[in-house]
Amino acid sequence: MQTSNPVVGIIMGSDSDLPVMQDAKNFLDSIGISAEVTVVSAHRTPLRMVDYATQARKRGLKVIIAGAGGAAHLPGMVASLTSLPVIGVPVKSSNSIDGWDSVLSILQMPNGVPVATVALNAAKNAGILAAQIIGSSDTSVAEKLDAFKAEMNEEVLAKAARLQANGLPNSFDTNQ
């Protein structure tokens, strides 16, 4: 059951980040968590960023997912302005140094301004983590996450069985 008011904010420094950030929105949609998506640039629209971060809780958001490439200041700047959990998604952009600049910019936050950081371009993981944060106090979300994890487990077991069915040896015995 999807809520009508967004509870997760998904922001990005540029619309060119949308192909990566869409994965977070898609995951949240799949388990019924409403999310808003918009562009908020730390460098080009700093006042919009301040307004977004400082008003987020009042608007009902519970988690913010912030994706950024290059210097990637957006997640940390937003985290400095709100007490909501912020999940940073480093995005490998055209002006990036293989994405390392983005990863390190988001990861290396000073004490007092935490940003949970997922892997490069791993917006789906950011969506999962946002759901886990919400699921820590919402049993219906937690149950959907449990079902998601069980489905992943079954997919891996089916892949392992296919490998063995195709003649690959299996020396791993789960009954040991």
Given for the second form:
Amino acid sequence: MQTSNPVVGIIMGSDSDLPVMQDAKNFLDSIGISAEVTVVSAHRTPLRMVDYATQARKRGLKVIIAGAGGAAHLPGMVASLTSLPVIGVPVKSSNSIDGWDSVLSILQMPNGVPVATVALNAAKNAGILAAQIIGSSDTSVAEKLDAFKAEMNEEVLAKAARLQANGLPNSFDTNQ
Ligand code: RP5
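Right, the form predicted on its own is done, so what does the form predicted together with ligand RP5 look like?
Next comes the full complex, this chain leading.
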């Protein structure tokens, strides 16, 4: 259930992208950023895409995350229609040859229309980046992101300690 007006719009070309794109929603939920999720297809619902992109700012969205696979034109076309930041998630979908088609379709934008492209299927990173964009002007979000980074740091130190405890040699003694 949505508790406040969404500030991040997560859109995808098909519901078949949802298993990947869910990671963006999950991350944003975990730090209390309200996000909406829907299907918008650049090729199959072009007018819906225009409506979504052109109304996004008025509706209160601050960042759009757009995922698509194959000939993945959704992120770039949405970016062409709004001045909100657009984060693109290339999805290795049923119609992707090998994922490179989605990556290059989203990454290789012309000058003037950037899409912040994350790695193949990396919707969690899209969620983190959206939070960082919001956190650049929202201290409470920035504090949660700092805590998230501190937690990752601790997890890696714990992994290093486990390797050493299992007898692997380690001459690197900083604990940072
Ligand atoms: C793309 O085609 C979608 O983003 C999806 O990744 C892919 C396959 O779509 P479906 O055939 O599963 O609807 O436009």
